[in-house]
Amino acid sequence: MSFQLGAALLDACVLAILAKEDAYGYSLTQQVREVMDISESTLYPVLRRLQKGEYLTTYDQPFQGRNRRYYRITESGRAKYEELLEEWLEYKQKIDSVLLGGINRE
């Protein structure tokens, strides 16, 4: 992808992953792949300025006799993702207007 992606929309989407269900770290990388090119050296620092802004709370979970570290978001973190997908609607509405403003589709 020749975007450029900011912070607060790599927040928003692993907010908006968690919205739906717990994930741990691996599992978090692999589903924000899907829609991103990232590595998991990146998604960590987010996942630690998320639970700094209390966003987003961890627990330990057994897993084939290793603890998986799970995240899960908090009522602040679902609020946050409430804000950042307003934010988000109304960018990607003022970039279409731009973008497919000069293009008929009839």
Contents of the next structure:
Amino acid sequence: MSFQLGAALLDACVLAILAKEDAYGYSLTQQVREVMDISESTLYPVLRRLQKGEYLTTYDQPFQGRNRRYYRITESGRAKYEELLEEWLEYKQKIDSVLLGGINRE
Amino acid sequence: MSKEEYLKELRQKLKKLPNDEVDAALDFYGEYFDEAGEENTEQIIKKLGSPSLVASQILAEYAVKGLDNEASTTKKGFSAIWFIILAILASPIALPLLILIISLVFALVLMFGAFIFTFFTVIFALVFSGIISAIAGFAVITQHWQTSLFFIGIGLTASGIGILLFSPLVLVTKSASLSLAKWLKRLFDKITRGRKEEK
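In place of the form predicted on its own, the structure of the form predicted in complex with the partner chain is requested.
Entire complex below, previous chain first.
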């Protein structure tokens, strides 16, 4: 993809996915990778940071004799998500108004 | 490379971090390998990149974590700079480029340190020489009170200026070290994100 991906957008995507349902590291990474061109190792530091900021919590659940660590969004995580979403919509609209403006020229 | 070897190397590269950080990262990647399935180990390693790359991303993120909250201090700024240097060292960048980047960062940090050191030295010298001058003034008070007054006056003025300048300088040092750390993190992100798909 030619467009650069910022940390805020990555945070927003992770929070959005977790706002829908809890997920464990591997599935979360795959979900984000469906929409964004990130390497598989990009997500862990992001999750760790969001967890430290108390936007996410974790809980463990056994699965086939081993452990799965699930991530769950917190109340402040939801607030952060809404804040980021609003900013994104505003930003997207501005970019759209410029980019789409070129189409109707002729 | 097996999963165990990979995780062992990752632990090795992360050892400068606090234990709970290291354990959390290894738990995550251990689970990651398990989820992908044993038969896909090789493929996952290819997708994740080398343990060095994974470690450098964790180190860089750790470096700036907490720089944004209000309790930021000069010490935090400097430890962040240190962790970013570690992150750059851990990242699998071609050697000549690595040497170039490290020397640039090193020169920058050194220059910054020298600047700060100079300012603190000047302030210290002002206060110290001020005190000496005042003491010398007192010493000659019985011989020539005009001279005495002159030296005491100069001494107190110099000390006063030094003391006045001290806290603004501490503030400047603090914010400058924090912005230097953030700037280095951005530089690091640019280098590693651009290289993520490389084998």
